[in-house]
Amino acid sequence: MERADNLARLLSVAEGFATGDDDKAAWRGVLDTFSDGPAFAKTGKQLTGLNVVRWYFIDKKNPNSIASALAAARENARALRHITPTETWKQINMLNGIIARLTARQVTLPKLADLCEQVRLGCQAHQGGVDGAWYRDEAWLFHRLGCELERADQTTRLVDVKYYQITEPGDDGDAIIPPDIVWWNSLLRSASSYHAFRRRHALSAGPTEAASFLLFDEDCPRSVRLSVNEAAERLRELEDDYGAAPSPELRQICHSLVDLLARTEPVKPGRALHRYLDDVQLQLISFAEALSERYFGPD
């Protein structure tokens, strides 16, 4: 559900700033954000906005699509029906059904914003059901762990999606094309963080302030730092309340990731930021793999 929510956010941002259906650089940027270029190329379809959007929205052969994410969420909830709150199950079922019934003809660029908003609102309703009805046991802790790791990963990708438009090669490899302020405001809005940003910053969003806010603010619900700190807290609760201590490897990766996000200096969009986001994403992947091996492995 968290992945479907974030995919809808990213597609909405990309469409809003692409110059049209044939803006190959813009839509290739979306594919590069998820390292999906080779997978999309195998479909044999032309690189157009409409084809990329349909591939990410309703193509069930694409494991990273919204349709695939919602179908997986429904299957997971069905398998755990005995502990899944009724409200949560109904919401997953309903949203999955709506998206599963969409046809290619119904998914167009003019309709994309409304479709993305429908997915986002549906996922937020699901989260409300989780917060309001799920018993706070170890199952809830694992649910929150998964959500926080996915949110942290997807926020880094959201910040990185327009990397190709805000940098260009220079003699030092870091020449920056100043992005439009409107774009940064839109990015914050897509992350449901615009009003939170204005609580902290009185001026319109600049690249340094917006990127730093989404990465490091400790009170922004969708910031990477807060998500990682919350995941670390869930691990602590598993150990303290249920005697399920993380493995030494998992503990080390968690500490390393927390330290990586503990920086206080501002970040400037450019190749350095791109490399930093890559480091964060790789460590998040390592975190998820170590988590799976410790708690859900064959032993």
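Positions refer to the first chain, counted from 1. Here the rigid core means the biggest group of C-alpha atoms that line up within 1.5 Å when the two forms are laid on top of each other. Keep in mind it's a predicted model, so treat the numbers as computed, not measured. First, how it differs from the form predicted in complex with the partner chain.
- When the larger rigid part is held fixed by C-alpha fitting, the smaller one turns through 9 degrees between the two forms.
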Given for the second form:
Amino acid sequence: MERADNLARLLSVAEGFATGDDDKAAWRGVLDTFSDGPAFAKTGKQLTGLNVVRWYFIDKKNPNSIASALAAARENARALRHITPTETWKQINMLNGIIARLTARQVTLPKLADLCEQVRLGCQAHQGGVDGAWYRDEAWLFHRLGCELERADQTTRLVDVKYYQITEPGDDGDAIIPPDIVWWNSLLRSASSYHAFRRRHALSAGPTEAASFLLFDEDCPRSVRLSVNEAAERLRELEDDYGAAPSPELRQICHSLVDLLARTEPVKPGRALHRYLDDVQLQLISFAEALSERYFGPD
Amino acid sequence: MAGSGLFDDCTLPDTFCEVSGRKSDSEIDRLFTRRLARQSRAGLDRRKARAEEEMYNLGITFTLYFGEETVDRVLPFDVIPRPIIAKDWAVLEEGVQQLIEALNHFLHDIYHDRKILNDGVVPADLVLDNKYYLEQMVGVDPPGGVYTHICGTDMIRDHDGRFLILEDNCRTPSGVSYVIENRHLMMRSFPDLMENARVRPVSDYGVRLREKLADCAPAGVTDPSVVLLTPGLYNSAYFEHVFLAREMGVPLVEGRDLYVDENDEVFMKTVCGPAPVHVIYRRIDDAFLDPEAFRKDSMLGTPGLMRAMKAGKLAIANAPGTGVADDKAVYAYMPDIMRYYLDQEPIISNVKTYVCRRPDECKYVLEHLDELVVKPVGESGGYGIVVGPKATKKEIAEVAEAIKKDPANYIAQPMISLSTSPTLTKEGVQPRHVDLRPFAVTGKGTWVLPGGLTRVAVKKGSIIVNSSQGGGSKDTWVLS
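Swap state to the form predicted in complex with the partner chain from the form predicted alone:
The next block holds the full complex; its first chain is the one shown before.
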């Protein structure tokens, strides 16, 4: 559900700021966010806005599409139906049904904003339902953990790709092309953080502050730091309330991620930022692997 | 129903109608003749569509697989309930309790002293050579002496409205989730019809089931841990497994989530470590339950479950080996079985059954194939049934050959005209044939759910109500 939410945000923002169906740079930017360039090329389709949008919205052969993410969420909810609140299950089941029945003809660029909003509202309703009706058992903790990790991953990717796009090619790779207002909007709005950023920062704030906001702000619900801190908190509750202690490896990765993000110094955009984000990404992946190995692996 | 319009064409000659057959009952008169008959056809259609949409949204569906594509279907739901008046229900309830008591005596006997076989009341080979008879159960004492914790008996009504037992389901009867969900749907779709209706509630089934299962926990366990064992997500009845686990408030597990240790104790693997298990309500067939005892290639079960049961540390519901009692040939002996153990006449009769393993009855069957319904003994789900009066000459000839080749595999029954209940069809409200599967749970005593699965043959004239053959379902109203 978290992935579908993020995809819907990104697609609607990309559509809003692309100059049109043939704005190749804008649509390639979307593919780059998920390192999906090669996978899209394999479909043999032309790089146009419509093709990219349909591939991400309704193509069930694309494992990273909204339709695939919702279908997977629905299968998981079905498997855990006995502990999922009825309204939560019903809502996932209905949202999945609506998106699964969409035909290519119904997915067009002019209709995209409405479709994305429907997905986003559905995903937010899911979060609300989980928050309001799910018994606070260990399954709920795992739901939260998965959500936070996915969110941290998505924001990290977004920042990495967006800043890579504005890095001046050259030897030091540390120079930034001053981005225009469209770029600002697109980046912050993709993470639903535009208004919060404006409230927190002076008008003079630049790209460095924006990156720091999305990565390190302690109160922005989609910042990587907050997501990681929340994940660490849920892990602690799993141990304290259920006696399900993490493995030494998992504990170590969790500490190291929290430390990595607990910085006060902003990271200067450029090569250093890219290396830093690479490190965060790798640790997020290790976190997820260690989590699944400790709690859901073979004995 | 005269003058109401809606129910004008709802009776068939020589057939009991579930509504007009009991219209002298004041509650039927009030709810059906007065309230429901006021509904317009269009209004009923609208409510039916809304109810089926709700079933789809709630995922009360079964999944069909077409290659890579999957389609979710709902079981057709008929919005016109099938009523059963209190007096009729009292007889049925007592009859089901009597039947289950006899079945448990019978199952205990055939796995212990075999008195009924030695006394020649039931042919020994019919039981001992039955494919559902399990040698592994000989001498095993299930906790509380209960074999059939959950029983769903298929009943029909003759032209006078008398209930008759059609078939026993002692292995893993399904459909109870529809009984409860159908009621929810009725309450949502017809709040006006349900208002002050004296319909007995069905929503406490889960609590009763868990209570009865806990009754049968191994000796010495005071707070037994119950789990529901499912074959998994891809089983067509997965919805029901989930439903029952939720209603009981017990974990839903797959075979790989359990293990049996060297002390024959059963545990469930959880993220917080092993948790003991004392009672398993399994929705897996005997053959797949325990690869250590039965099919070695089973990926669904858990090795050692039989070991744990024999050691008195686990109750399995229903006990393995109960399938013998489902056999359609054993069914023919049920009245004798009841007299033998209980010294009572059956409260609910069997449908007259000819057992083809008896030469004189086989001869009669072969001479009257065009009047009889022939059934293979080991099948379920309505498969292999030949309805004589409706069969072609070719079908009759084929089944005659099959009977001659393997008489023991067949029984035959006279064509009983199943009762009908008014049903909303494309042609308006019309009579359609129904049966009834009441559910009973047994621990210390037997409790019968006041309701049951009413299956309806949606096709005009059809008497095959099975969901695999296009049947639908209705809410069953036991009136008080």
